[in-house]
Every structure is written in C-alpha cells, then in structure tokens.
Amino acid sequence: MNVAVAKTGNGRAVSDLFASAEGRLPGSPAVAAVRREAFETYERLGLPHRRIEEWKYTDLRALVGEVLPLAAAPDAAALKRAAEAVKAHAIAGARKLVLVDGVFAADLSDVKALASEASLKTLRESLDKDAGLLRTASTDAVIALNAALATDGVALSIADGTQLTAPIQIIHVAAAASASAVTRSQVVVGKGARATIIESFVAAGAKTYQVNDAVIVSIGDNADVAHIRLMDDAPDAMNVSSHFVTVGANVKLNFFNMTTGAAVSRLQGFITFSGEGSELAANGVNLLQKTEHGDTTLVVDHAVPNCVSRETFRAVVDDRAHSVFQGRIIVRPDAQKTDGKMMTRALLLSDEAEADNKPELEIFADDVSCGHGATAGALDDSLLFYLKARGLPEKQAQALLIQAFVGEAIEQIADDTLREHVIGIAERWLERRS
C-alpha cells in the first residue's frame, strides 16, 4: 500500500516558505542538509495539536493557523525604534546583546565590554563550520521548525573560574509587523564559574508578529548560575521558547520566567542533570487578561543521584485568559537520594478565567523524596473585606493581595536589582489592570 502525506493549505505555505528562505540562511552545504532534514520532520508533523499529550491544552493548529513568512533583516528605521525598546527594557548595569527580528545587532550590543569576561559569536559565524547547535534529539515539531529556519542568536562562553562582574542581557526585540523571528543561541558556563544571564522579548511598534526561539545551555561543575527570562511581547504575538539545559555537578541554577504579554506564549524547558549534588530552583509568574494563552511546561530529568529541584508557579488570570503549567519530574533508577518538589498556584480573577495544572511524577529508583501540589481559587473574600473596610478601594486592596500572592515566586531572585526589576514588572501589569 502506497502512502501519501496530504498537506495543508498551511503546509503548503510552510513549504514554499522555506523554499523562499533557505538561499538566506545561514550556514555550510552540511548545515543546508540538517536545515532540510529538521523541516522535512516538521512538514510531517506539522503544528502540535490537541492529540499530542504535551500540547493537549496549547493547540497551535487552532490558535495560531499558519508560521508567518520570516522578517527581512532590520533596516535603519527597524534599527532606531528597536534602540528606543531597548532604552525602555534594559536592565541598569546590564551587558547587552541585541537581536532584531532574528539578526544579531551589534550596534546596539555591548560587544568590547564583554569581551573581556566572554567569548561571543553569533550563531552565523558559529554555523560557518559547524551544524552541531542545529542538532538535537527532539522530535518536537516546533523545535524542529525553529532548527530548520534559525537565522541568528548569540554563542556564548564563560570560561572555568569566570566571576561575571555584571548580568548578560539577551534582548529580543520584534520591529516587524506580520513576520516571524527564528533564533537559537548556546550559553557555555565553564566549571566554578558565576553568571546571571537575562532574555528578554519585547516589541518596537510591531504587531502579529512570531517569535520561535531556543536556548542551550550547559553549566560545568561547581557553577552557580542565575537565569531570568521575561516575556513582554506585544498583546497579539506569538512566542514559544525551547531551553534545553544541562547541569554538572555541585551547581546551584536558579532559573526564573515571567509571562506578560503575547497572544499565545509557551515556554518549554528540558532541564537534566547530569552531575551529582546539584540544585535547581525553578520558579514562574504568568500574569495573563484579556483571551491571552500562557503556557509553561518544565521537564526536570534526575539522571543521577544526590540532586535537589524546587519548582515554584504562580498564574494570576484575569479575564478570558487561559494559563497553562506542565511540569514533570523523572527520576533515573540509578539517581538514588533524590529530592524533588514542585508546587503550582492559581488565581482566577473572573468566572470566565481558566488554570490547567498539571504536575507529574516518574520515578523508577526507591530512595527519593518527590511530591506535587496544585490549586487554583479566586481572592480570599475575608481579606478583601479586611482590607476594603480600612479605607482602600476594590482594585487597590485586590492588587496587594495579588503582589503577595506572587511574592513567593518572585523572591527566590537573589539579585535586589533584578528582583525590584521583576517586581516592577508586575507592578505596571497590575496599574494595566486597575
């Protein structure tokens, strides 16, 4: 029996879209072969749909359609309204690096004050020689569309016993409307080793626009590493983020995500650890209204013994929206001594909001301390009472009670700055509001 893929009008669009980009992409004859083979694996699977169990509750068929042609390289008028985002998102005492629909922009990077306590490429120059940040074992259909038409991101090294003496600030900026931005970028943390490393997305006047980015990381031993990504797109956007991250031994990561803008956002992390008595805390805030669709799905991998993970979540929803948090802890047979923990929160704000929380388990070893929790409610009613009768208006005694209500995530960031940051973040989402 002789079978055919039938494809869609979208699939054929898709197609012809990579046909149309593929002479502009960076990258070697060989890197070409593992950009075709990363698409032919898309064109089969095509967007991640209900039937998928990871993308049961974030159905991109149905709320996104179609992958938007790829932004043509930013031109000066792109360049100057991406120079007023990032004056307006740029964390003070930052390093930054700045890519603009996709392509690197070092114009507007602090390249020589990084020099000095970095090495730095940009995936085009990495792909010149080599496909391997191109490659991975995923079979996800998202992440295989992002290997296919990556256009740039940043290659970064630290090297062993490096002390980052300021945080490294990736900024994604989009300045073009109805496009896609595709990037992928590598950070190498060398053993004993500290580092913050901050991704931020943001918008410069642009609306509808995709954002397909993945990050891989790989911390050496002895390391202690910060990592704080906000997603701040604009409110009919599209982002989906894949972090792919490996841990050696003895590392503290402290992994912190703060969802507020974008139509439709997933976050998709595929953290393992891969040497003993390391420690992860993973924490997230998703502040979402109107009908916007945020989802986080975590997969912490024990492949050792002797590590400690702590998930923390916290999704406030107001509105239509919907808030989704995935997370699954697996644990090796041989990764005795184990001790996972995760714990996600909800707090609808309206009948017409909706929370799906789904924690998981897999453990195949007998020595561990694992546990899950969720929940999902509105506003204490009696507190609300308590705070309206000593004289504050509805809105302003329901913002305090969300802050604290998030206080619990956002203050696992160690850093003052970063963590006023945050929290000023979540201020302005709150003023939105009122």
Given for the second form:
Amino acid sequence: MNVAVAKTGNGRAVSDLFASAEGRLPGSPAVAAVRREAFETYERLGLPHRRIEEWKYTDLRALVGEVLPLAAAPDAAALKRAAEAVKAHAIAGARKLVLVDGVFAADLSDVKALASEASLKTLRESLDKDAGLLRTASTDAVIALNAALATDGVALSIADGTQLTAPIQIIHVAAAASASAVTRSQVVVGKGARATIIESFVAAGAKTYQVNDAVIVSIGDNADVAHIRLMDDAPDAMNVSSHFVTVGANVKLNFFNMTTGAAVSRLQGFITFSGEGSELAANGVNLLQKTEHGDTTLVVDHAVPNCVSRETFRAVVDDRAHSVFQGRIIVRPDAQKTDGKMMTRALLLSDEAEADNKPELEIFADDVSCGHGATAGALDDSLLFYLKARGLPEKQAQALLIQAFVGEAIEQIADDTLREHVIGIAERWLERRS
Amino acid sequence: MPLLEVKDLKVRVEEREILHGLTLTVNEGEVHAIMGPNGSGKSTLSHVIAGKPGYEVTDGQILFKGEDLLEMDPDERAAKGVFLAFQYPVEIPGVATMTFLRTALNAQRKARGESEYSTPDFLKKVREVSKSLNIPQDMLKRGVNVGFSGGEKKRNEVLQMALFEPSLCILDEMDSGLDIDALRIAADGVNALRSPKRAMVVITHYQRLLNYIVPDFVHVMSKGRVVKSGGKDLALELEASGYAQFEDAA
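Next up, can you give the form predicted together with the partner chain of this protein, since the form predicted alone came first?
To see the whole picture, the full complex is given below, headed by that same chain.
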C-alpha cells in the first residue's frame, strides 16, 4: 500500500523533477550513476510518513505533500537580494561562505580571507573527481533525495593543528520562490585543530520554498569544535537537514541548533564517537509559533568506550505549533564507561501547542551511566505575577521568563559575539509573537 | 484626598468569601499596621490590592489616589506607585537580578511617560541602596532570589522598594522566616524609606515587627473585617491579651 502511494503520488512528481534536473546536476558520468541510484531509492520510498518509525511525528507526506522543482541558478537580481540578506545575518568577524538557492556565490563569500586557514572546494568541484560525498550510510528517503539532487555545497578542510582565528559561517540564502534548494557540504577538521563552524538558513524575499541540506563532518583526534546551526527560514518554508558527524579521540564538540523559522522543519543529526575520551555537548532550542512544526532528531552512537554526551533541549511552543524532540543514545557492546545523558524541557504557551518527546536508550554495554529526563508545562503563574507586580506588562514578563527558559541552552555557546547573535534571533522571535 | 481607600470590600476565592466588607483609609505619610490571626484575610487584602489573579471582588471598591485600582492590571498598579513586598518572594532562575531590576524600573518609568534611567545613574543608585542593605554586589548578578536566604530575599524586596520609589508599600508578613538580626536590617531599610509622601501598610501576625517599624495606626482584622482600630499601643495590648477576644467579637 505504501509503495503505491509513493509511486502514484510524490514519486511521480519527483520522477519528473529528476528528469528535468538531471542535465544541470554537476558530476562525472560515475557521479550521475550514483545520483540515479539514490533517486531510485527515493522513488521506491517516497516522502517519509508517520508509519516510518523515525518519522512518526513528522509526516512529510501530510505536512508538505510534494517536493518543489529545483531552483534555477540565481540571476543578478537574486544575488543582489541575497547580498542584503547576508549583510543582515552575517556574524561580526566570521568568514562567510554563501550559497544562494543551492549555488555557491563566490562574490558574496570570504574566499580569500579563508584561504590561509582552510582549504575550500565547492561540491561542484569535488564531484569532478569522485562521487564520495554523495555516499552516506543511510537509507533515509530525504537523504537519498539529497544525494540525487544536490546542486552545490562547500567542502571545507582544516589542516591538522590549525587554530582558526575566526569562525566560518556558511549562509544558505533562499531567493527563489516556489523552488527547492538541495545542498550537501563537507567539513573535515584535522587533528588538534580548533574551529567554529556556523550554519545559517535565511530568506531573501522568498516565502514558499524548500531546503534539503546535508552536512558530513569528520573531526580528527584532539580537535576542539563548536558547530552552531541557526535555522531562521521564512515562515512558509520547509527545511529538512541531515548531519553526519564522526568524532575522533579526545575531541571536544559543542553543537548547538536553534529553530526559529519554517512551516515545517527537521534537523536529523547522526553523531558517532569513533575514538575514546571525547565529549559531546549537543544543545538546542526550538522556538515555534503559529502552525509551525519543528523536529530535532539526534542519534548519538557511542561506538567506543569512555565518551561523554550531554544533550539539553528547550522547546517554546506557542499558538498551534508542534515541537518534536527525538533523542536516541546507542551504547555499543564495547563502549564501557559511556556517560550519556539528555534532558528536554518544553514550555507550552497556548492550550493548542504540542510538544512530543521521544527518548530512546539502546544500551548493549553493562558499565555505563545513561539517562534522560523530560518535562512539559506552562509558564509559572506565580513568577508571572511577581514580574507584573514589579511593573512588567504581561508580554514583557512572559518574554523575560521565556528568555530565561532558553537561556540555559544558549549559555552553552562560549563565544560572546556568537551568543549575543543567537540571543538577538531569539529576541526577534519574541517580538513576532502575536 | 486619601492615598488609599478600601471601601466595604467583599472578596471571594472560588466559592468562599474571605473579606466580608472591609474598610480602610490610608493617607500619605502614614504607617498602618494590620494585625490578626491566621485566616483573618490579611494576606488576601494585600493580594487584592496588588492585583493577584484568583480573587473575585464581589462588592466594594479600592481607590488609589482617587482612581479605581480594581480596573488596573498589576503592572499598571505598580507604575502608579503600589508596591507589594511579598511574604514569599519567588525565585526566578535565569533572570539576573540586575537585569530584572533595570527592566522593571524602566517598564514603570515608560508606563508613566518618563525617560529610561541611564545606565550609570541606575548602577550608582543600585550600589548605594544595596550597600545600605548589606546586599553584596555578586548577589545582584545571580538569578532573582536564587539561592538567597530568607533574610536576603526580604532585603531584595526592600532594595526594590527603594529603587522603584512607590507611594504605597504593602509589607506582607515581612517578619516571617527571619531571625532577629535579619529582621533588624530589613526594618532599618524600611524605616529609611519612610517619608511624608509615602504610606506603608505593614501586615503582621506578631507584635515583634512593630518594635522595629513603629506604626501610626494599628488595625485588628478578624474573619474578613477590621474589628478594632487604634494607635500603636493597640499592638501591645494585643500582645498581652491575644486575638481570642476579637474572634468572639467578629
């Protein structure tokens, strides 16, 4: 039954889409074959729906229905709009790498400034050589679709021992309406290197569009990495992003995700410890209003012993919005002394707001410390009254308490400029509340 | 015109009437003590004046500077000059005390059409007041009341009183949970704020607090009404004879 739906419904639309896009997708004939295979996987599966366990709460067939055609390469007008958006969303001091409608925009990027500290290729360039970047160990339909249709992305490599003097900010700008941007990037951090990588998703005039992004990250031993993702897409957009992260030994990885936009969004992160002695802090904030649907799904795979993972998630859900947090911690048989914990808290600002939380612990080792906790509730009336009795109007009192609620996750961002930038996005979200 | 006029106030919580027609008049510069046994409605009165939700006023009125207080939201009442020092000040994790003080002060000033306090003026004022109340600076950086002792929480209430400069201060059981030293510091802070333009309503179960904050008038509440009013000596009389006589009278 599922197969029939996939073929007659969304499968058909994508089939046309792939045929029309095939001519402009970069890569050698070998790459084209990989794409075709990926596309066939997608065609067989169709858009994920609620009967697929991993997508239970985010039924893309119901929420999105169809995949929009690939955006055309941006013209001069689109690039001009994008330049404005980049100016508004750039983080002070960061080196920018800009993708507009799924195409790398060298003129908007700080290619020269970056050259001394990291090597950069576009996905387009890297696919001239081989199809490696399109291959991931996943049978997920949106990831297959991404492999089939990725038009561009950045492949960054930071050499062993390099200490980046400035953060790198990858900015995805949507300038084309009623179109899809499909991108795939790679970040390789060498041994003992130190790097801050930021991903920003923003709109430049476009309202209804779809983003399908994938990032493949590999972190060498003893590296220290901050990875921050800020998804602030237009209110009618869709954003589905997938992260594949491999963590070496004695690594410190500080990951933070904030969702403040898009009608439908999902970040699915697959993080694997492949070396001992590493520490992961994965924090996230979902700020959702109106009828937005925001899903954060993290799979942390303790494949080796002696690693620590800490996940702290906060969801603030207003109106009829719906927040989803799925956190799975896998502890493999050899991964003794694993210390993995996750805590998620949801703040429901309206009677119709919804938050779903699905923690899963899959533990196959016997000497581990793992746990999870979850709470959901409204703003505390006694705190609200105290603030009002001190002169704060209702909305301002709520805003102060909401900021405090998400502050616990945001405070984990060590860099002052970056943290202030993130707080600024949260403040703008609060101002948008009706 | 009196600063505060409570006229024949009747208040219900859910189905139960707590105040059965309470009348109280407070003029500028006066300090009134309201005493009474547990359950006499003292705290209800303070909550209704401040605008806490959950109370239904079925009859009577509260006028503040001639305006109908019951028509105003709690934040409007604060901006007009009503201040309730809470019996149990809440802890607000994640909101730094300094941020809270500045946000609240500027919200009140904005509501009154006044300009915001400049940062240096604000800091100077906070420093002065916190020093006189024995509040260390690092306490102001912590979350509001988070990890504060009972005495520190009450001093934080007095600090706000000094900063916001209200014309009516209601002190709800300020002595509860305080030892004698903590009580003296808080009371000294309150006494420093007494002025001909400011009135205070001191709600307390025990006479002890009134040794430190000496009232001009004492009212005895029982079963939702004021049953006796007098000068400060009435408190001493109560200390000797207890509340039992008034419970019978009411």
